[in-house]
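Coming up is one lone chain in structure tokens, specifically the form predicted on its own.
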Amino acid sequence: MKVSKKVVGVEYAIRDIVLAARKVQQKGMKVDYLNIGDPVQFGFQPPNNVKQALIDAINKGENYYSTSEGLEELRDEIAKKENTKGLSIEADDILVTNGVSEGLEMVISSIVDEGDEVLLPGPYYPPYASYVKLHGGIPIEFAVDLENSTPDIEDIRKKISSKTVAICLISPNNPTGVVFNENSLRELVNIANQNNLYIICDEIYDQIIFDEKFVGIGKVADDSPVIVLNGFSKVHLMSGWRIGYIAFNHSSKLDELRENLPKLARVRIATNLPVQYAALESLRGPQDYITKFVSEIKKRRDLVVKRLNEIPGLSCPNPKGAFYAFPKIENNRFGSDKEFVTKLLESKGVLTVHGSGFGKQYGSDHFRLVYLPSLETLDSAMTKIEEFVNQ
């Protein structure tokens, strides 16, 4: 029976490596999951009052449609959120989305067509080479520097065509923890404005920064067409609610794109309206959790980097943001970063992503570990990633 033939090019590395774990879990063999970055999954729960405002509204009868764009007390607090990080919003800009991926595929839908290209920061989250290529465009990887947290600016120059509509970052960055400091932001602005570009800025991790205080787009986006994608997953821990949202900035070159994106809302019908109360709740509700929760993934950080830069063989930046490591394999004796990290499975039980799962033109020769399990398991993890390098 006919598959579509874009549905081929849709690949999500951070989870196809299970199937993997599984069957070595089958064997008998106990498996460290540093795959998926879900802090929920390894004990940070979202704060009491929050999980109380699920309940409340579930309760209180509020279990029905809620309008396509969000709820509009909700997207008020998000707009509040977003204007102290520089943009000057309001509920009217905001979207309300199940999930980030959500409001990433209905942008990269409303933006690309057949054969347009778009530039994503090399590595990148995998969707959004998977999102691009479902809707018939390109994707295209620019340099990063890992080490000093900066864009390849003359390499974006060389890689803009008639073709490419939009410039995509993350930052902080899954995989790699890269976080853009202002004068790349705004490099980055001037770029898109020049070439008439989209800018699309997916800001998840934007409270989860270790060393320096973070930038978000907003405060150098002026009247350009500056696209925010945002949720409550990773920093208000509430990956498995589903909810995050696409704020417009205030720019005329975004007026179609408004009028037409939130059509794929009504098509959808609406987001989780219980969650949305939790997400108010989230906003409005006392913040300390947040610091807490940073300052334990700091640890962690900080223990991770130490020990795989202490095994010869691997390298690793200091991640500035989120909570991800990017070590290199240096001299990989298996051939490729795919087969290392299978090969660290089979033998140590230790299941990381293998780095061309982020693009192949900057990933390859890396694997990407989550460091939000214990200090304990951690500890360990690296211990056996040690041993195997080693032997």
Ligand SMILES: Cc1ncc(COP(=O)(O)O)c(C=O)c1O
Given for the second form:
Amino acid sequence: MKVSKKVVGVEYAIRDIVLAARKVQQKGMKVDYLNIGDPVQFGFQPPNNVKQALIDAINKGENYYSTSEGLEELRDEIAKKENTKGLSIEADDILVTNGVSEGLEMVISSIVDEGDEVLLPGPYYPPYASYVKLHGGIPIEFAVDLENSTPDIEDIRKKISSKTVAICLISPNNPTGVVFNENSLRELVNIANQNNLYIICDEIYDQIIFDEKFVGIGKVADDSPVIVLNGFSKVHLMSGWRIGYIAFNHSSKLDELRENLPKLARVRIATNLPVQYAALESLRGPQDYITKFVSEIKKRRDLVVKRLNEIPGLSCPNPKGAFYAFPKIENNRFGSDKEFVTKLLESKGVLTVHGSGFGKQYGSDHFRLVYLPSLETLDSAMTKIEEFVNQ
Ligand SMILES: Cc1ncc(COP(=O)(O)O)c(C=O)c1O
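Now show the form predicted in complex with the named molecule, given that the preceding structure was the form predicted on its own.
Then the entire complex follows, led off by the chain already shown.
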């Protein structure tokens, strides 16, 4: 029976690689899963008041369809959070979604037609390219200096064409942990304005920052057309509950999009209502669980980056945010990064993701690992990687 060409082309390296890990496990080998960026699978949990808010909502009978745009109280609270980051918005500027993933699909399907081009940071979180391609568009990767955390503005300039409709930013970035500073964000906004592009900024890791202060796109955007994607899966430890949002700033260039995109929210009816109450509590309640989580994973980052850089043949810039390390494989004797990752899995049981899964142009010759497991697990996984590289 017929299957569309566009769906056959969809890839998601982070989860696709798990099939290979299952085979290794079936042979009796223990696998260290360093592939999925889900803190809740590594012992971090939403705090009790947030869990209780979910249970209470269910018990109070909040089990019906919510409005398509989401609970007003929640949107109010989200607006307050975004205001503190410099994005000047109100509840009406927000659409609650089933995770950033759904928000991203709504945004891309609302702005991309056949042949349109979308600029993505190289390397990028894979669904950005998948959704662009699914809608007939072409993802174009731009260079980012991973050591200095700066976008290559000249490279962006060269890659903009009459077909370019948007530039996507992911800060802090998955898979590199790069965080753009205020100056870089200003340069990006300027170049987007000069070329009439939407600025789509994914800030899902906005509070998972280790060394410097986070600067949101809202702080520098003025009246440029900015769409912020954010959610509760990472900072708020609610990955399995599937909740996020789209926030639009007040640029008049967004008027037509804001008239049309919410139709997609209405078509899919609504997001999970009890979870919206839990998300509300996660914003209103005590925030110390976030500080504890971040200081815990900072220790894990420090260990992993130190150990990786001690291995001859690997080099790893210091991630400034999120929970991923993205080492470069120098003189790869395995030919490709995919082969490196597969052999590492088969011989040592350490599951990572090949860098080319995050964009071939800038991701190749790297691999990504998640530093969410315990210090003991990470230390032992680093020893296995070291033995593997030295073999
Ligand atoms: C940059 C980025 N955006 C979005 C997501 C997915 O977010 P959600 O769980 O809200 O769909 C991830 C998950 O890894 C991510 O790294």
